[in-house]
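To begin, one chain is listed below as structure tokens, in the form predicted alone.
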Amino acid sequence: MLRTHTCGELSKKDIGKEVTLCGWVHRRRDHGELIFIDIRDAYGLTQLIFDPKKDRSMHKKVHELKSEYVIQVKGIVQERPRGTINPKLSTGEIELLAGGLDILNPSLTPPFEVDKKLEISEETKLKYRYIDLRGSGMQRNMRLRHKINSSIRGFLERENFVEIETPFLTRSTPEGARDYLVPSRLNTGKFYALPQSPQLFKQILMVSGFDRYFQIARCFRDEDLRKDRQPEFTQLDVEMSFVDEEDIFGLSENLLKKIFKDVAGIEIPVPFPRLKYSEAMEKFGTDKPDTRGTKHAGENNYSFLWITDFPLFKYNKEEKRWESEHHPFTACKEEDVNLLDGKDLGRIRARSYDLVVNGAEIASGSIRIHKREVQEKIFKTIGLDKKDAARRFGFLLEAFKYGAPPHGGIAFGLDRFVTIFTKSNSIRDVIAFPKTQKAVCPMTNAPSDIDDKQLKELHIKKAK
């Protein structure tokens, strides 16, 4: 056993015990012959004392120690002298008088100090992400993200949801952004696409009779990036059969109430207020209003708001055609169905909804179309003839022939949600290995060149 305790575990009750700790050299202080070292692991810090009078054999090893060396230390837990207690540390009342030291691995001097509040370029932090992740801030963010995921899974399991994984390698069905394409070696000239969302598969699962599905899903979009966007991101994907908007709102509100209670000990009031899209635009000039300080705000720092009744279509002036405001699988209001055959498509309201908190959209969803003839009409309206619709979405239309239930769902952007929860400046602060704004990973140098042998196997040639 390499260690008996973690570096955040020891307290006054352990005084007199012989223990073994492992971790990184966090900080070193030389006070004459006495050398103080803080050892750090994922759980905290413990102060070590090396007294050469007690053990001369360690003297040389101790003087070798530098920042981020990985060490194992054996010693006796003792109470800190009066006046040296550190109330900021869980181990602040004790220290370890070292009686044995092993250097498990040396370290180069890092490009920046762990937990030093210095201005470090994002490029440097991402290039040496493994150093950045050692810091207490990133450790805290990653562990909080884990707690959120755990809370989500526990809540949805109690609500009879089934977690089902959907494919990463699927066909290209562009949903507004560009697909990431993957060439097939075994099917010459054919390509898979990485999913922008599990949208079609989760609808197929409803046709399959699973009733309540969820997935913490990886999604991919080849688009221009901003601080709140990444080429690969994570969303909580939820779909239910035999539901309407009220079912989605109630489930989502209770889920968020549970997350805030579990993770932060915060009680958020439900139900959340609602605004129609037209009202939000008239009052705030945006469909993502920050309502803190208004009558729509909640008893805390998080102001939630549902935006409903979005337009079903928007007009693309450049291409002179109608497009789906969200995606072409969204149902319209029952009272607006007759407008689908008219010319004023801008008046048709969608059964879609966004959840906004503090001016940021964290979730979006809709009640879906479940009738084949209606889905075909929507495809035709946005410029897809029967041949194109069959080529791109034929498997969905085929499934709708076999008894598709009414269904709807919602997807939460987990990266964005955790960013708000942690009050971080960017979603890169809550993702373990994010990309830059140019979709590059400085640590691995992805994307990278591919050698000619691999290209030949895929029947691909580079353009000159």
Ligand code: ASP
Second form
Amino acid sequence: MLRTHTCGELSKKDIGKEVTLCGWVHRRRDHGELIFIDIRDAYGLTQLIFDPKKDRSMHKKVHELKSEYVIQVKGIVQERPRGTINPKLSTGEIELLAGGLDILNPSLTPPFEVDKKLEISEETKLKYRYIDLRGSGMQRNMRLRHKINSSIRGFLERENFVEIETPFLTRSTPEGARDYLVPSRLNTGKFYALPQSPQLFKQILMVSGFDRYFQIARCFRDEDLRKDRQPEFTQLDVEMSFVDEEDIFGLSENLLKKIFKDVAGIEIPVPFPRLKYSEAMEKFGTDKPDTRGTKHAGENNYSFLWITDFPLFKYNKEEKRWESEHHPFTACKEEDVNLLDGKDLGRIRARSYDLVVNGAEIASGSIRIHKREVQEKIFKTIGLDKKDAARRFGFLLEAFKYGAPPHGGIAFGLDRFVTIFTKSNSIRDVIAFPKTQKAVCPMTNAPSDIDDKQLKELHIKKAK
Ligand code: ASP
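Right, and the form predicted in complex with the named molecule of this protein, after the form predicted alone?
What follows is the whole complex; the chain from before opens it.
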């Protein structure tokens, strides 16, 4: 190890010890001959003192140090003189009197100072994301996100769930957006679609006998980006067999309770209140009401609410056809099944649900159709004839022939959840390497041109 301690760890009890720290030069202050440097790593800051009286040769090196140089310092921990104690810092009662310095790597002057709350453009922050990520805010967010993921995995494992990865190179999974397409070199003229969600695979896993599946899954949707959207994002995707709505609600509530307890030490009351879609629209004019301060609110600062009984279909006036409100794999209420043969399709209620917190939708799911004939009927209703349905979803319809169990599930938008949890302004603050609103990565310059050889191999010609 190049270090004996981290920069956030030394305290009064270490006074007199000889230690070695590694990290980045955070700030430097020259007080006459004495030079003070804050050294920073992922765990915090420690104040270093370089006293030329103690070691002249080292002093030449100290004068070279600039912001973000990577250094290794040996020294003795000493108490800070009275009046210089910094109560805001975990190491604020001590300092390190340096006795040895090694420059492990110099640095150019960074385009912005780590942790300085100056107005920096999003573009610059993302171009130099590695510097932005060094800041305490991003460090905190990424670590918290990791803790949330561990808490999820721990909880679901205890509940007997199995984490299964589903493919990225697949066929279209409709969730209401455009697909990202990947040309196939080995199958000329054919394309894979990146999954908009693992929806169809998780249903097929139910047919495969995995009755409790989850995945922290990347999803890809090519849509115009709003503040809280990214072209690729992460869902906690869950599916269960032999369940009804109550099982999904109970599992989700206990999962959230556990995450809040583990990660923030907050007790959130469960069960969450519920509101039917029609009531939400009538009372709040939206299906994502912010119920803080209303009689529907629980809870502390987090006001969770289930919205249930969504319509199964909505009418697309432009295209003059019915389309699925959630996705076409959602079952309808038993009592409304007979309406499927009528004209009044808008009245059919779905067995779907959304979870809303403080006015933001953080999860959505449904009990699924598991009977082939019903699934075919739904496809027909949304304008897919038998041939189309077979071409696009034949594999699902085929699987339904072989004993598909009743099943249902839910998916949580993890990025949005972590944004709310960390009280961040944007989901870009909780994703290590996000894209801009134009779906560009300023650090890697993706998307990029590709060379003619690659295009040729793929049998693709650019139109312009
Ligand atoms: N696949 C759905 C979605 O991405 C969630 C679900 O129904 O489980 O919104």
